[in-house]
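Only one chain is shown below, in structure tokens, and it's the form predicted alone.
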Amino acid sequence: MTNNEYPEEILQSLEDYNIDIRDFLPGHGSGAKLLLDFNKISGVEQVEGIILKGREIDNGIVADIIIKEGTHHEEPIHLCFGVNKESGIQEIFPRIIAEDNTDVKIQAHCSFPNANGLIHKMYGHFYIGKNCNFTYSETHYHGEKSGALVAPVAIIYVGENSTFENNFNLTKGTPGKVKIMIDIYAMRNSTIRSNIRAFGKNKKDSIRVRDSIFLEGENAKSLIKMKAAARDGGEVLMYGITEGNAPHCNGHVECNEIVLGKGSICRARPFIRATDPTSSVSHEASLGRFPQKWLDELQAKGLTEQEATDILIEAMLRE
């Protein structure tokens, strides 16, 4: 496949996240790949040990990804779900199974460069087996018009002795209206790390994220890190939820948000609950602006306050 066979604007948005476009194109690298242009599968590449299938539906796709037992791949599975038109409804149904003793990464990218009334919905189900090491990273680009409504839902089961890392980034372009719900269920001796990054840039942007981890197995551990910024009337609301429901489990929620400009709103609502007396669950949250000392140091180097603030936001969201 060449770039001409897949919308250039969708691929181009990858570069804003320092991701190589070629990694998503069949024929480049050694990883499995699936590219979707609204509801048309534009490219698929299979690799040994990974079953990757997609079924086109009227408004999107049902995608099945199965990592066979014992499979170890250093090269990520690349998924690109794009819509190049302004409006319409896209629905994605990914079903992902990592069988026991697997080690794999997925790099997903959702791009809607011309969104102006576009709706994107995702209903994902993940099953991670025993003794797995699984990383799921997803970047989003919703164009520059604040014209997307994006509502992904993910239910994730993580088996015994497995490590699961979730990374979600919505920091480039304008988000529009975003509602994200993630539920992760952690079994015995599992480790969960979830990192959320988002940036609302004007009064049309509203981002609401509910990231929930339920520690259901003995010695399960988790860490949620949520970082966000709201500028010029943007709104961000972060729910970080952790429940300790098994012996000796340990969880922590950390929220950091920066609010800038008149009318901007940042809210953080950590929610923790323990139902086992030997579990330990904690949280911390901070909202406000950057310390003046940091701004002064950058401005002393010749930057304007706006330029200094932009650098600090970018640094925070990349951390």
Second form
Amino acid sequence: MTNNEYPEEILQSLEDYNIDIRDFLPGHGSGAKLLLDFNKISGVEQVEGIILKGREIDNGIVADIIIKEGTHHEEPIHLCFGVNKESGIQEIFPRIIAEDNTDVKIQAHCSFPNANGLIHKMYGHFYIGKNCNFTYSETHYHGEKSGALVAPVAIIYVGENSTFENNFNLTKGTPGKVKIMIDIYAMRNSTIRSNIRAFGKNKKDSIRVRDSIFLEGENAKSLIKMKAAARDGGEVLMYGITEGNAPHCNGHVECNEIVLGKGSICRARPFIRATDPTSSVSHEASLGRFPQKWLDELQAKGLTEQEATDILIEAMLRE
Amino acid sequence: MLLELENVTIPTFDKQRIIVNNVSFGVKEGSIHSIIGPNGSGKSTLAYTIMGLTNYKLKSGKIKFEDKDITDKTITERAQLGITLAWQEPARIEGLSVAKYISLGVKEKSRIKEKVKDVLQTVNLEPEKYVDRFIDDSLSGGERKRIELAAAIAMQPRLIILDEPDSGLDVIITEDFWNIFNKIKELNMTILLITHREDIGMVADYGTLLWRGEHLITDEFPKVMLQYCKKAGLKEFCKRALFKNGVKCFDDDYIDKIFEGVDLND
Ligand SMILES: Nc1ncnc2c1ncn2[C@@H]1O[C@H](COP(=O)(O)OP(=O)(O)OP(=O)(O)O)[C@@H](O)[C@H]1O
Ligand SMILES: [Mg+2]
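Mind pulling up the form predicted together with the partner chain next to the form predicted alone we just looked at?
What follows is the entire complex, opening with the chain shown before.
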């Protein structure tokens, strides 16, 4: 297929996240790709060692991604779940299996530039085998109107000696109503890093994120970093949960939040629990405004307080 | 005069005490004007007040910039009029790149990358090594201060207030600083320089001596320095250290006389 078959409008928002649009276009780059235009699969590109299969269902697709044993790929697998209509329902069921000894990244982008009452749901299952290195990064853009109703759920199993990194970024545009639930099960000697960033900008935005890591195997390690900002009536609630359920496992949850303007609500909260006496789980949290000195420094460069705040939020939420 | 202070009195935040008392002096356009005085004499307080920081309000007096009263103007408005400040201890902000930070105050955004490169070169930092870094804890103290200076220069302000640009930096870099000041001057900026280092202060055309919040003298810089030394009882230092462009500013005999109590203007 040619580039102009996929609505470019959907991909435009990638630029705000400093991601190269071309990497997502069929015929470009060396990565595997799957592009979804509302409920229609409009492009699939396979590479060696990676099976990508999409099947259209009533309101969306079932997508199977299998990374064959021993596969290493520098170039990420690009997934784009896009809708350029205002409303409708898009449901996605990704089933992702990374076989043993694989090293891959997935870059997923959910983009709904004209959303106004749109519903997007995802039920993802991830199975990561032994000795893997797996990175899943997901960026979201829900337009500037009223955002979308977005509810992704992911259940992720991370096998022995594997490293799993999760990056979730919802910082551009107006998100709308978003509810995200992630459960990660970490087996022996595995390492999990989860970075979540969200920004609620106005009264239409209500974002809830629950990111849970269960350290189920000996020596499993995890780090959750949550960064949330809410302004002008936006609401962001984030829960970073870690359970230490195995000997010598080690988890840490870090939460930073900034609340600005009347009616804004922002909570980034760690919840930790240790059921094994040799495990260690800890947390730290910071909340509030930016230090006056930071604002003064930027204002002394001619920025208004609002502009200075925007720059500081952007810096805080940056990858 | 580019900047004029008229009977400026600055209280503490809680207004219980006076930090700077009834200070008046002017800063000539195109000059390097140095404010000197011992620790705690009110130099930074005065700098913050000229910049218009929220917590530094006058109890009485007036600040004029280009003959306009700016006493009630906000920090943003003053910056937009052409005043900026490079902090004694600039903040570390995670996620804010050097390039972004420097370009914040640049009004004309065309050719911005080159402008950022230029000012980094002006402060003797190799642009390729720094543009993509962040102004966080990973920078050394000296690097952060140079970037602060670069960001202030990039704004091309009329008046640039430098609060101890030399503190925390190596003595070897004195030469470096002279070059930087000369470049700033070439760009038609006026410099208000706060420093504890007489060798760096010596680039100044004029000086103001603050003493426990009081204004003692504003004059040509060497004369102000002489007065400072006298106040502090540093006669030998005075004979040893007051050079301008390699030439001694005052004869030893003259210094002796001044220290014996003869008035500077006699
Ligand atoms: N908010 C405040 N409350 C009380 N005292 C204050 C406050 N701010 C400053 N001061 C005092 O005012 C005096 C002047 O401080 P300032 O920082 O202006 O001095 P400085 O001349 O810049 O000193 P240095 O050379 O050490 O940088 C100091 O004694 C300081 O402790
Ligand atoms: Mg000071």
